[in-house]
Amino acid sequence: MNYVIVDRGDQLSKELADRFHILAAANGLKRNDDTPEMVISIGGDGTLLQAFHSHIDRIADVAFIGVHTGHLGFFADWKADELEQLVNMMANDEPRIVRYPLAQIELVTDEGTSSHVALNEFTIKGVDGTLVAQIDINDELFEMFRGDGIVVSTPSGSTAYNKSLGGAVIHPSIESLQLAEIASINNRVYRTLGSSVLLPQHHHCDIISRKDQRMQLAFDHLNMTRDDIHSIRCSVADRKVSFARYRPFPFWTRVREAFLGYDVK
């Protein structure tokens, strides 16, 4: 097996990374950087964002693995201090591959289309002032947006920004997309749901600029600034992201050893 490391650039998860690489040499496991078939995160989540990123040309060709050095991630399945079990599991057994949706974002600009894919979430914002948007749906207006900006969610990314916004918490296995508004402003030209929106897998919705404004855009951690927006489409991409699981770790474990703290006895 080959794999990677992407790694957050501090002291532990440096000195994780060197021990994995001696670990996974004593295992027979292959380190190569260009054409890895696992991608091993360690740092938090942020950290495979990063990895996710670096590797979507090849999305479909490889699965991550999370190792999380501080408070527990939701796309980490591993501790510190199990690194070793990690890579023997990685040598001896095959793993559950998992695969969740992606957010497929296309740009209309004065230069043309461009294509961007989100992990969690794609976040839209006004720069000087409120965003100004018709948000559209299957080609029908939908709602006259003016506000802060609006985030566009993955089930992955719903325990994030979503889940502050009031969004709900959406298991990663159903394929659909989230809309969240940040600080609406409703009156009687500008009126919106107020609510969350859930769109299934053969919806999309057009965000579609109403006003001359800069925005700015971020794709999960990636972020850009243009003024020449004319329209943006949201939909869930035809590809997926996959995880590799080597041990049990359910999707609601985590939001609830997250954000709740229960243990179960």
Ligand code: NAP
The other form holds:
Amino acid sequence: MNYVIVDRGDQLSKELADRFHILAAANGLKRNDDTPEMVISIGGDGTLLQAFHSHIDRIADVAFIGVHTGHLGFFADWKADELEQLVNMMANDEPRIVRYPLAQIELVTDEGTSSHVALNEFTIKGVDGTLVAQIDINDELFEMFRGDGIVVSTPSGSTAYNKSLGGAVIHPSIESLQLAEIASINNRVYRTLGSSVLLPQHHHCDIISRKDQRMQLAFDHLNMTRDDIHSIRCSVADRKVSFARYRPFPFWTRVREAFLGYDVK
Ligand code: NAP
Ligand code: MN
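Having seen the form predicted on its own, I'd like the form predicted in complex with this ligand now, please.
First the chain shown before, then all remaining chains and molecules of the complex.
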């Protein structure tokens, strides 16, 4: 088996990466920066997002493992003092591969369509004022949105930005996308549902913006400002992301430990 490490860049993460390489070499694991099978993220959830986007072209051929150097992460389930155990298991055990849904986002402009993928969420916000957009679901008008923005999250991203907006926490076995509003304005012209909406696989929504509006778009942590977008199509991606699990760590345990702090003795 071969692997690559993406670390957060801080002192502790770099030291852990060095230690991992030494332990891995002693256990017959090969470092492979170009075509790895395993991508080890050392840092936080943000580091795993970086690792994900830097391996997006080979997403079907890699599995991710997260080591956290701060608080417990959603994606990072190994602790800094468990590196030896992790390397041992990687060298000797078959992992269980769990596959989580992703969001597919297509940006339609005069020049054509570009396709993007998000692990946590896609975010759209107005730059010069409120964002004005028509939202269609399955090619039918659903609502006219005016407000700060819209967050379209995956199930595994439902515990991130979506949760801060009052969205529901969704188990990653439910292949879906959640639309959550950021501070919508409601009056006679602009009226939105207010609660967040869950779209199943094979449904799609289009966010159709007023012409020439400057918007800030984000795919996870990756931001861009655009003024050439006609519409944005959001759906559950055909591709999934894989995580390698050498021991069980159920989603609801992670939710409990990260947000509620109850440890089961
Ligand atoms: P960041 O500002 O460090 O991230 C914000 C927090 O979200 C961090 O504590 C991060 O954990 C955590 N996080 C990331 N993915 C998560 C997940 N799937 N479930 C639970 N918590 C998660 O920026 P970043 O590290 O580059 O992460 C980008 C993410 O920040 C975006 O994808 C978005 O979800 C989130 N965000 C949240 C808000 C908000 O809640 N108001 C606003 C903007 C962006 P780590 O510290 O372990 O990295
Ligand atoms: Mn972070």
